[in-house]
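One chain comes next, on its own, written as structure tokens: the form predicted alone.
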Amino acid sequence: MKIKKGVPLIDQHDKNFMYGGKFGGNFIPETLKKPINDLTKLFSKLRNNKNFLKERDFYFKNYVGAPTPFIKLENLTNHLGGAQIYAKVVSEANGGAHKIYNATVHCLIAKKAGKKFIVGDTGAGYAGKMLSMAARKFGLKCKIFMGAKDIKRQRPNVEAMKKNGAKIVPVTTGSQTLVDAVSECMRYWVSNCDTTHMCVGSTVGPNIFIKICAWSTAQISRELILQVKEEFGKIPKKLKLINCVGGGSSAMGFWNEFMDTNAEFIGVEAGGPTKSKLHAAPLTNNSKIGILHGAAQYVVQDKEGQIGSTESISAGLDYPGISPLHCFLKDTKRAKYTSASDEAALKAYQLVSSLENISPSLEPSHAFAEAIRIAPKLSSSEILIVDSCGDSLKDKDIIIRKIGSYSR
């Protein structure tokens, strides 16, 4: 099993569409097969597209605001010693998170497509935000499905979705988190796709979700690779980048540019509570294959193969699975993966928003903690990038109850 340099990741598959013969694929209903096929042939002329692209770039620079800035976190890295710390404030994106690149690119191929509504899951509320804020930009009719238990725990979120004129579904069932509300949204899908266009807020999904998702947050990379080599002059011999990693899909707009660089790759997943043995790091904690929501990928599983539970104080990471192109690159060795607890995360956001003028949300705090952890310990030749991909707003009422003040 092989990355092939020159090859965008999101192709490397093969014709059943899974990379590395293990993971992806369409596991599928068959009355997903037609309106799947129908977006993969739309997708795949309109990214070639340069009507399509000169479109695109438009929007993501007077819409989106790219692009983000790039800065050293100065007193982060003296208080700490050893390598440089820098980071990728995508946070200072229109609504002040990543996912507004997905939502953009997929409310564009809804109105390439003559659909009228546009749905779409979300656990920490961004998705759902930015997809709320893209349908009223482009004149399309929103609603979104969030578990129940996310719909209490990100409130700033539930309210801008609701300005937007987005309507909530909430999902009682299961968990009542992000797993759940992606499969209400599937199966929602299923029965009303021949006027509706579905949004899958991460790269997870059937196959042409995950290629969307990724090739849209790759703006991140675009970005970045060029601001690195202005900063340093070229890329650093020794760079780590380092992302959360829950779905997945800003680690992978972070990574994709740097790609056939020698850049290191870091995911960090959501390690959970220290007292718990619940957790939402499959690659960390060597889960099993399974089939979740149309891909085969690590997901976490109990004694009987079923989906497990997971817990995190981070509603963006607390998914089950997994994208499979971090399965692929996690056993092609190209990225190496570990996890946070809820406890680093929330020390890792005190230490950041009182040191540096940002503040980090608590999915890309987890990075941090990690950045935190291993920065003393290497040299100043060291570089380290972390994606601060969310703003901490969202996370305001979790922060105050666990440690009585926020910052931002």
Contents of the next structure:
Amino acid sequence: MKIKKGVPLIDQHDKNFMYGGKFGGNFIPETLKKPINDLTKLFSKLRNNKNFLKERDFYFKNYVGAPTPFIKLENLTNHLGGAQIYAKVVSEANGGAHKIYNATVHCLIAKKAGKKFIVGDTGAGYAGKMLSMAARKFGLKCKIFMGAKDIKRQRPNVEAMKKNGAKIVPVTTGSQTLVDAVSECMRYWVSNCDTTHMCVGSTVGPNIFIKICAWSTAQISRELILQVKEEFGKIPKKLKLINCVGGGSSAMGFWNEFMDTNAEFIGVEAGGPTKSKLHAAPLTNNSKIGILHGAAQYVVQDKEGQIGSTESISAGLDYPGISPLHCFLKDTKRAKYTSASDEAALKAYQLVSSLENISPSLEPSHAFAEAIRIAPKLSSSEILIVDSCGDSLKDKDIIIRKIGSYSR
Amino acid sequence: MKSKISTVFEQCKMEKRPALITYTVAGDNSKNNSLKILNSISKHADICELGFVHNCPIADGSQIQNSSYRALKNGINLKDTFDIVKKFKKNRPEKPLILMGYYNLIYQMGENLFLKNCKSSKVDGLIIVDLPWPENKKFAKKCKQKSISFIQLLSPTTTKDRIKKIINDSHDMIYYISMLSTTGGKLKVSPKKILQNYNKIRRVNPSKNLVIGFGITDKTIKSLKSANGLVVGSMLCKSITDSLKMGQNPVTKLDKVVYNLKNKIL
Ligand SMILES: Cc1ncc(COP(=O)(O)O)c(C=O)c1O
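Can you now output the form predicted in complex with the partner chain? The one shown was the form predicted alone.
Up next: the whole complex, starting with the chain shown before.
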């Protein structure tokens, strides 16, 4: 298994849409074959269409707010005394997280497809918030599927979705988290694919959704590679790009343009509570390959193939599967994956927000936890860049409950 | 040798009626009861489908999900499922039994071992919801080699060209999904329209046994009786749920429900 140079990672699949012959594919009900085929054709046309690219760039600049800042975390660097730590503050994007890129592109595609309705899943609520925002902007009716447990723990984003006029459908089956929300959203699409466009909130699901999502979030590294060259004059020799991974959309976007460079990629999964056996880290814990939501991937599951329960303080990472693209990056050894516990993420949140002017949500706090762990062991010639891909405001309730106070 | 599935369709054609195909879930509402249910409803049903449970069923509506969760709570696994089939087939060797489920369970067990278990428990056919054509070609071939029917699915969104190719690769039975829906949805298309689509597909190859499923209940079954076969699933799952709520015995309840369904298409 090998990554080809000069070819976008999303296109490195075989005729069955499998990466490395093992990951991805389209394990879908017959009813979805045609809508997925139609969407695949439409997207491959659009991504080669100059006008569409212009439109995308226009909205990324004027609506999303590109480029998002690239800053040095001087205080954190000095405090830890090792590697130089930087952050790409993607949470400065409109709406407060990277989910806006995928949401915007999906709404643009839905318009081109002549669809008036759009549906999506959400865990942390960011994917839902952004889709509802973009849907309102582009005049689409929007429905968001969200686990009942997540509706309770991510209230601020739920409020935002309501304000944007989206209908929120609480999902009460299974664990009542992201995995069930994605299932229920797919079920809804099976029943309504003639009138409705579906947006999958991360780089998961049938192949076309992985492609659209990673293609959209790639904006992050298109900006970053320029910012890095400007800051350092070139791409530094010892560069580590650290990103949390739930489904893996922000990490894919953060790494994409650096694929053929010597930058190291570190993905940080949700390790769950220290005392719990449960986690949401299929790559770190060597879960077996299985089929989830239409794609083959490493997935938390039991011996029979029942999808396993997960646990994480961060709703956005609380997902048993992981993008087939990350499985591919893992098996080709292009990226390394590790996990951070709930406690480590909370501590990282506290340290970063007390020392710096940014306030990462619990998802990127997992990435910061890893940066904080390794920075002191590295020399000052090493550069660490963390994707601060979400804002902590949505986690206010959880943070207050866990550490007694919240300041931003 | 002719398959049991083909034999049943021939008999039904001679009797000028559709085959009644039931769907229930292995382990619902208990391992024992799901076997008892099979034994009893197969007096009326021509073919029995039995769901092997997955906890992330992306094409199933709430009724079948409820059944699946009940079964999982009872600790159902594949071994139990094959045991149920084995016991059922011992009791009714001529009655075709089709296992229906999601690919991940087969993937984890390994296709070959799964088929070996199917063979030894005398499974007659397989419906794999999330293994569409052409991705299913290799597995369908393996099934054929073991004389197990791999049942291809068609839906209202399947294109003409695709319909031809799928029918070409099909075995003893083809399943037409009546409408854009998960299982258990309300019939939102008129039976007339469904039959129009159905007949278009039939004309591609009239010798194939084409059955209709999704959304069929005691209310609608009669209007579709010109089909080769009709599948009723969610209504049975719901009947189990209802009987449990009312403190009734799900086995006798289902026996009655299926008896009624059969009477409507005679
Ligand atoms: C802020 C934030 N970061 C990360 C994630 C995880 O998703 P992904 O791995 O696709 O970036 C989420 C998901 O909801 C999120 O809201």
